[in-house]
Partner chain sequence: MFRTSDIILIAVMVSAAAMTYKIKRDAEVQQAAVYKIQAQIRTEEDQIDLLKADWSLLTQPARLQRLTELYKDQLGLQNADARQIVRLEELPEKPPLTIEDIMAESGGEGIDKEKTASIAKDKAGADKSKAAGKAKATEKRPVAAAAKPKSTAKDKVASNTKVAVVDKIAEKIEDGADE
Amino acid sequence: MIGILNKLLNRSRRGEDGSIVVDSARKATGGKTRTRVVMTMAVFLSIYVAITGRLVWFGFQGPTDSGPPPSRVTASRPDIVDRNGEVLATDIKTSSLFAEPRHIVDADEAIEKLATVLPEIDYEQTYKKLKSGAGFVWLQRQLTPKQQSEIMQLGIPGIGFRTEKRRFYPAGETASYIVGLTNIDNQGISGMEKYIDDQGLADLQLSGLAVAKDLKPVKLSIDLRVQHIVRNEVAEAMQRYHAIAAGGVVFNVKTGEVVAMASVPDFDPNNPYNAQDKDRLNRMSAGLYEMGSTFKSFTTAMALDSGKVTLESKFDASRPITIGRQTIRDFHGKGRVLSVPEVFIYSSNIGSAKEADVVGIEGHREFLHRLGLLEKMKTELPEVAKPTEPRVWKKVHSITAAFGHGISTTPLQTAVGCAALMNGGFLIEPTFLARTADQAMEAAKRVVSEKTVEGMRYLYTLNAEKGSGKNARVPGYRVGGKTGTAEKVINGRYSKDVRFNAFVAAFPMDDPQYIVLTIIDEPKPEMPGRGATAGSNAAPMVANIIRRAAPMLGVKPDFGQENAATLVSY
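Requested model, single chain only, the form predicted alone:
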């Protein structure tokens, strides 16, 4: 192109003598024109080079925080249902508010208008977002339909809505600790919600493969009807006995299924503003306690299983035991020699200590580990505490552990251990997923003999008939069990006035199907002059749960075998 222009600009003419004469005027004009053309081309070339360079630069940049949010399809989650198909958690569509700061005309005016619908909006933080110059910022996630409608009517330019998924829990606080929670991005952060993510859902979400229609519901072992009963009873008990906390569990001894489990105070997963408060703890699986005399179940079972003790064996409980600086006494001592059944129904600390002494320190520690009481429990629920025990066991540790002091475990583990003493002698790891008895037995391990189980069934039945478990009886359902009233450690010393109470029960005692365990933390007397031991609060809690839940569990009442305690031949 430049060559053609040069030819045109350098046109010449011939003179009279035939020589070539250049038109000087045209030459001068042509030079200026050529300069302008070259400059114009240089400008355009520079623009093209700049655009090309910018495009190349963008090509090497990673993703930024601006721009529209990622697709919410990746946040889809499967429904969670109870054993009967009742929905415990499901996804619902919701709208979230966003802004494009570059299109916001007046940030102050926009915030003032939004505050009329969202009074909780943070002015400073929102102002910074709107003045950031970013392409996209979230202003408020998970709006209600009413909020969305009112914001649309404000007519604020530069804001919009994005459809997302959020979790909805139809049962509210009824099973909050079991089902768990999700965060603002619909990711599981506690309970079975977190377990589901850990099983691969989080990876599916990241890969974009977690499509709602392809996700099958997760069926839990929970029976929502029974769960409601347990939660209702423990909540009422906490108020009735002016306690700081309470809890309960219904455990299937044949399958290892947790049919119901509640702990209060709890929270509403649909509005979990207080879920992180210090007193919001799943005490059944994440709380560690000295379980008191409920541990005498294990001490007596250990003694019987060792072969060194029978139901006819006797122990002298006439005098306290002094070891080092500690003196072991009975709460209501008989001051005489006791048989094994008497040690159990009178809840003798002295007798239990002597049972443990027969087995020995190492044998005692081994037995508690065998029943999983001092191991971290293996189950789907993430919130599980690790039990504590002395680093080095001495005789004093064995003696105090015999009546549930000096070692701490979770109430759920206590229930699981007691189930092994009722179901034929097999330790079955607890599960929050639906499971059959055959599936449970594939991984079960024998921990005590059938003869020991027969003896413990007899003692549980006898204790409900003549011992501290009378208040746990329910006509027709043959309930047996053991109380546990443990003094709590306050300022490094055991307090006689501050207690942690528990009752562990099994029913029906002719062929136990379920363990029901209740706890109540720092209870007070229901009325002035009444006691605050486990027999007066934790035991009635068990009775109320069994009375209401047994028909739903398929256990038929049998009034012909009303607590028929028959001595087992040893």
Contents of the next structure:
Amino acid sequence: MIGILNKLLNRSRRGEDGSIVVDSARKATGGKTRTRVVMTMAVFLSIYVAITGRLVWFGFQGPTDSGPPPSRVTASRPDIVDRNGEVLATDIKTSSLFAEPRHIVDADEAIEKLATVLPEIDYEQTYKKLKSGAGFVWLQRQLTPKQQSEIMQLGIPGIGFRTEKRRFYPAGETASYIVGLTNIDNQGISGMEKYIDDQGLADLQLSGLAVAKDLKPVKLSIDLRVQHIVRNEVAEAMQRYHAIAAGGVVFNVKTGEVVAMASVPDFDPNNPYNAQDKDRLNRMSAGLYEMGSTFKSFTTAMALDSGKVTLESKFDASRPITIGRQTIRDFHGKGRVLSVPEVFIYSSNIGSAKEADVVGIEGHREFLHRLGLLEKMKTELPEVAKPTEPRVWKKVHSITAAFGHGISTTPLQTAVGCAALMNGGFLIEPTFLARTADQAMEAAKRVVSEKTVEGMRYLYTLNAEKGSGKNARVPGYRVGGKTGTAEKVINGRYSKDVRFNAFVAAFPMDDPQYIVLTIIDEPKPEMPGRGATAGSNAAPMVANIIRRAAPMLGVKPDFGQENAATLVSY
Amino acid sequence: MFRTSDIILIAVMVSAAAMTYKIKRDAEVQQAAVYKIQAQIRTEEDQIDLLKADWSLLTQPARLQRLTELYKDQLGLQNADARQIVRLEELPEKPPLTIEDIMAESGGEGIDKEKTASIAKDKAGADKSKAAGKAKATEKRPVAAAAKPKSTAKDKVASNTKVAVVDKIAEKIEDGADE
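Show the form predicted together with its partner chain, please, the one above being the form predicted alone.
Entire complex below, previous chain first.
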């Protein structure tokens, strides 16, 4: 364009400098060509300027508020399934219907058509919405794909869909603490959901590579049926005994798999409005308790394992032990010399304290660490509490720890420790992912000898036959176990009425496969006049769980060995 | 000559253009079909996901427990007892089946019952027993007497299921009837 202008100017200059110019051609057209060209250019230029100006003006203008809000980027997550492939958590696509009232041609017709698919639609309200002249309104959230396709078939102008991925937990509260939760951006914030994110899914999602199809389902060690039974029994027990909380775990002693673990009160992961409440805590792995007499299992095992004590050894439990300001008494005092099995089945605090004394303070501490009872548990679940112990162990600590006071640990760890006393002496890290016995044994380490295990199996069986664990017996399944009735600390003192009860059981006792541990926090007697010790609440919980779950766990009932404990030659 | 080559070239050009257009058009149609199928696959997949979730919701142990408790009385449901669980080898051996037992417990409709069971297993056998059933209904006594001596010889095969035994008897009855 500039070149043409120059040419035009050159021509006119040449005419003015006095040289001979043949003017006739220009004259012939009346000398108007130049002006015409310039005028045309001006017109086009002005059009383009107007267009550019308008564009710039649009550029500065904010977008008009129509159309749906920007879509949330919800990342895909793998399904979580139980050991049998039952779905525990899955992504489902839901679509929500919106309308742009400005583009609606005929509101009445639109509503009438919509009502054929959505009969529950509110005519008046929808009509108001569609006539409001707003850029965008939601009409119905979370439609099924069928409804969506039917609405699409109606062909109504001015409406559209927005699909959203939503995490759905078919099992509801049954496995809520194990499966965990995701936040609104589909990121795991607790339980196994968080574990999955920490395993690299979060990075995968960030890089945009988390495609739903490529994500394999995560298989947990949980058996949904057993999980339901445990959750059901635990929830019923909490009501029956008017407790503030209860929990239970079923632990495979051979593979270290947690087959079921429940803690109440819990929450519904599909509507977790109360998940952050103070009492919503996975007490089995994140609750610290003084486990009480269940710890006598460890004291006895330690004494037997040291080699200084055999099942025939006797301890004088006739008089209370006084150390400093504290006096150690027996709850069911016999006031005589007791043998090791008697110390165990009568749950003698004095006897246990003397057993611990044989091993010594350092030995005691080392043994509890060896069983992993005072270490922070290593497992997939992020909600794990670190056990507490006295900074410096003195004699009084060893004595109280002998019957499970003065140190606190998590119930799950106690179950894992007991598993080591039952499975042949191997400490296996608990896992929530499916695992075989061989894989478990690779990482397992021996903590107690075979002989100790034999002795402990005998004591557990005996305690269920004759001792405090009678209520945990289930015909055919050879249950053995140990009760624990711990007094809770209220205002710095041990209370006589506020208790924390636990029962740890193993079955079948001829070759233990599973540990079942139940806890119940601050239980009251079922009926006035009845006791509220572990034998009367935690033990029946175990019995109910085993009775219902054992067939599913593949344990064969056997009625031939009902009196095995008395047959063992001791 | 000059014109012929021209015409040929033009014809080639036009046909090439037509062909290109046709191929392009076909490709577009195919593409559209592919998109449609892809969309269909996506909705199907979503639907499968949804149905799976639905299924697991319906088969929740918690729900099933609620239902069994609700219909306990109507359906006569009871909790399974440990004593009811036995291994296969623990089952007592079935006493050998004799022709008298079958005759005693069956009559006409007894055979009918067996017949419906055998239809699923073996059509041909079922047909035979049907024929036999008819034969039996008409002349009960003599046929039973004819079948008896033969079947005692075959008592060793008592481990066979009742259905099979019935079929065998049916065969024999047929034989007897023919004789």
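Computed from a predicted model, the values in this text were never measured in an experiment. Definition used throughout: the rigid core is the maximal C-alpha set that superposes within 1.5 Å between two forms. Numbering follows the first chain given and starts at 1.
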{"query": "Is_shifted S149 between these two forms (CA, 2 Å cut-off, rigid core)", "finding": "yes"}
